[in-house]
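As structure tokens, one chain now follows by itself in the form predicted on its own.
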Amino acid sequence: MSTTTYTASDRPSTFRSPMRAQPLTCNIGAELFGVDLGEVSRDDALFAELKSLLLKYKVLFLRDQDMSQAQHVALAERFGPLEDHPRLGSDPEYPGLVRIYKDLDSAPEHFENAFHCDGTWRETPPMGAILRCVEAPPIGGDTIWVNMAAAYANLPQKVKDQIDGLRARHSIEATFGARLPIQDRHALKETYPDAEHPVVRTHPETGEKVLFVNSFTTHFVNYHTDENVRHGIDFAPGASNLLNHLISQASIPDYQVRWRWSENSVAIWDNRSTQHYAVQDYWPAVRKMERAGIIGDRPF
């Protein structure tokens, strides 16, 4: 595979390595070498190759990154402000700053390992997300990524025409909330009502078609047309069908990455073209991450 090499003639002198990408996958993500995100959190020119690269490969993966809570915010502040979870815990002097830990105390679950986007139930889902691995099971606890423009380029053309102007719901009631007690599951979607999508989202910066359904899809909202639907009968299993046949395409392993984590190391993706995975493998190991999500805007 090739790599990818910035030069540091406008770096300060502190700064010497040179900025080197070499790719993972053929669809998707790359390692960096040379890179100290502390430094990259405040220097404008290292952050502008960063976020150059993120745009290229939709995740980037790197090791030994030893920065502080604060250079983490810091430099995820640089691609917009931070937001909150209502179900995970922030650290108290960073809000914005989750706390995913699984240890010994934690029993186990299925909670993250399903392929989704990040808080697509929100109007406005993340831009993206940096996530450091504090402390990492000895084997195990693996995260995927997915190329949702690859998928979305891929399918077969009669598809992209069926699926061309189809809008879907996304919940965190029928998710998240699923296994609290109701008064406090519809209380959870009173507050975040559900947020409806274009099947097919148009990425802001690079143009790129994504494929925009997930775990946290519910339903079409527009599928019972003339076009669709001839009698009451059509619908259930001809929407149900299409929205499960485009969600699984996620699951295709030709445009997915695979990331071992240890302590220190880092993940930057862009949430706007990509899905992911969290590999519940690992229990009773300990596993404790902390993720800076970015706000993002409205997908169209």
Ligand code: SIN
Given for the second form:
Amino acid sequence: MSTTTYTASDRPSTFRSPMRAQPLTCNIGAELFGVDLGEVSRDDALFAELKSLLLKYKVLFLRDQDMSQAQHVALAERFGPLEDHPRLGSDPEYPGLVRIYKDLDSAPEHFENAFHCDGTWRETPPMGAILRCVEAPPIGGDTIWVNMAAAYANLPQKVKDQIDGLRARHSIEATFGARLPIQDRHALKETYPDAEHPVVRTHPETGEKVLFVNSFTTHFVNYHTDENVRHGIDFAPGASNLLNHLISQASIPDYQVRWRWSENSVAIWDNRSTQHYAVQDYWPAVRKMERAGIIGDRPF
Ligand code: SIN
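In place of the form predicted on its own, the structure of the form predicted in complex with this ligand is requested.
What follows is the whole complex; the chain from before opens it.
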């Protein structure tokens, strides 16, 4: 594997920095070297360089970033305002810095374990996130990211034609809400009603088409038409088979990169074109992560 694909000559001519990107797979992810994220949070040119690498590789990884929570938040706010999460608590001093702390008090069944794109149950899901490892388990607890633009590009043309124009419902009620007592679940849904998104979205900055269904997606909302159903009663199996097939594309290793965490390592991802999966193999070891999620646009 080459050590650098992004060279000084690719960068805007107004600056030169020691930032170096080493791709980790052919389809997604690069590890960055020669970067201090605290500095990037204060420097326009370095931030522009980081952002262009993010659009290129979709997820960037860095090690040994001993940054403060204030620096973490400041870097994320360069991309845009942050948002809290209704079911995962934030740091009291830094609302928007979501604590994903898994320790002995967390029952193993509450660990995260599904491919997903963050917050697609919102009308405007996050554009991206910056995740820092506060405490890593001695072994396990990796995170996998998936390039969903590659997943779309590799679908057979017949499937692309079939899903063109389809829209789907995404639900926090059916996912984070499922374990709640019924009244709390309904209250959650009232605050965060299901969102509807295109099954194939267009990335607002790169123009790529992205397969945009994940484990928050419950069903298609406009599948039940004369082209797809005979008598109006056979829509459900056909639609769910197709939806499950599309959701399963994230499991294909060719589109994935897997990152081994250590304390102070950081991942920055574009949530518009990727999904991720936090591997749940380390309990009862402790894993503590802090995530700054950045508000995004309405998918189109
Ligand atoms: C997330 O799902 O945003 C967190 C992923 C992780 O904890 O590795």
